[in-house]
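Just the one chain here, laid out as structure tokens, in the form predicted on its own.
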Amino acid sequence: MKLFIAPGACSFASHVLVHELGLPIEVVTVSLTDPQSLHKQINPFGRVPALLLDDGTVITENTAILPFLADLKPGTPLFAPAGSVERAQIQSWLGYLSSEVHTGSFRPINRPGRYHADVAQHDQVRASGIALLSQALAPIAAHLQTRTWLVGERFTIADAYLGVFLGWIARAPGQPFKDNTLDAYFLRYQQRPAVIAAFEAEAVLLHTDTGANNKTSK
């Protein structure tokens, strides 16, 4: 099998989980800009992450993809038994983060020119998606201000997609957020041994040639 992820974006989360779980997932960065990317040429939607299965099968998006790899190994506390309380809560998490947060938020801050294409109005939209995303990250902090983790008290799938969103808030200039209950949770995420990894491949990656396609870690 083969993920396909780009330095810094979203698939950070399916990369940590493949390290978490230890599979045997070669990992292959990409660029975003290149209209030859390979992930272009398997993925019908252009984006990442992208999970190239050995019988030519891809399963696209975060909340497809990291599910599909926890239950490749099964029992894993990164998630939770079919029919359960805890597996619906998780993916109920991965629902709200891709779709209040990722899409609802960081994507006009990120991207205001697919809301307006005037540019003069784009420091406006920039502004809705940080007040969108405050009103977002909200009943998340209030969630975790008695909790370690999201669901259950231990890391799960659920943890490896918000930790994603709390780094872009972390490397934003001017820090336009600051939570003591969400500092001490990305503080812990950024403990784990396996964001760590993931983090210092996609940091080396970055520094050496961005652009490039077929560059791989492990």
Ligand SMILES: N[C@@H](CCC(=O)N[C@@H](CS)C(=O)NCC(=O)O)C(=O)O
Second form
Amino acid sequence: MKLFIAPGACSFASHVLVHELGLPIEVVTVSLTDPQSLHKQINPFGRVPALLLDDGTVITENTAILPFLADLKPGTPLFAPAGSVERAQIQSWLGYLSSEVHTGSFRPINRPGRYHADVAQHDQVRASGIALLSQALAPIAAHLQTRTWLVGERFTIADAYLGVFLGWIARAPGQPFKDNTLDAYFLRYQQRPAVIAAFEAEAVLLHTDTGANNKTSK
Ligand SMILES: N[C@@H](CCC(=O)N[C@@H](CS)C(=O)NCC(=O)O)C(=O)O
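Starting from the form predicted on its own shown above, please give the structure in the form predicted together with this ligand.
Now the full complex is given, and it begins with the chain already shown.
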């Protein structure tokens, strides 16, 4: 099995899970800007993360890959049993993060060209994205005021995904969203050995070759 990632991209969530679960998956690092990147040949959407199974099947989107990886280790506390309320809650957060936070808010911030062909309008598009990001994060910050993690007082696949976006905010110029609860949560996230391992693997690849293509790591 191979997991296609790009350093610092949303694929970090799936990369963290490989380390959390100790899965024997080859992590292939690709470039998002190179038209020849391998993931563009296997994923019809041309995006990361993409998971290539041994039989050639490709699974895309963190919302599918994270549950799939967790289910490879039945009973893992990172997910919850089929039919349980907790499982539905975890999936609810995955959907919210993918739609409201990632596509709804970060896409206009990171890729304003997809919303307006006129470069002169891009600052306005980014500003709209930042306003939407604040709206999308406010209920998450409120939810976490009385909790350590998103669901069930334990780190789950939903947290693996949320941490990606808090990392983007932490690295963004001008701090687009500041919240003490989310800061404390992100500190907890960054202290997890699996997060440190995935971060170090991606940082090394980022520094050795920013146009990294088809490099592998564990
Ligand atoms: N919300 C999805 C979206 C996947 C996605 O948009 N990935 C980005 C990286 S963060 C990508 O590959 N972008 C390249 C492009 O849009 O061309 C997920 O989390 O899996």
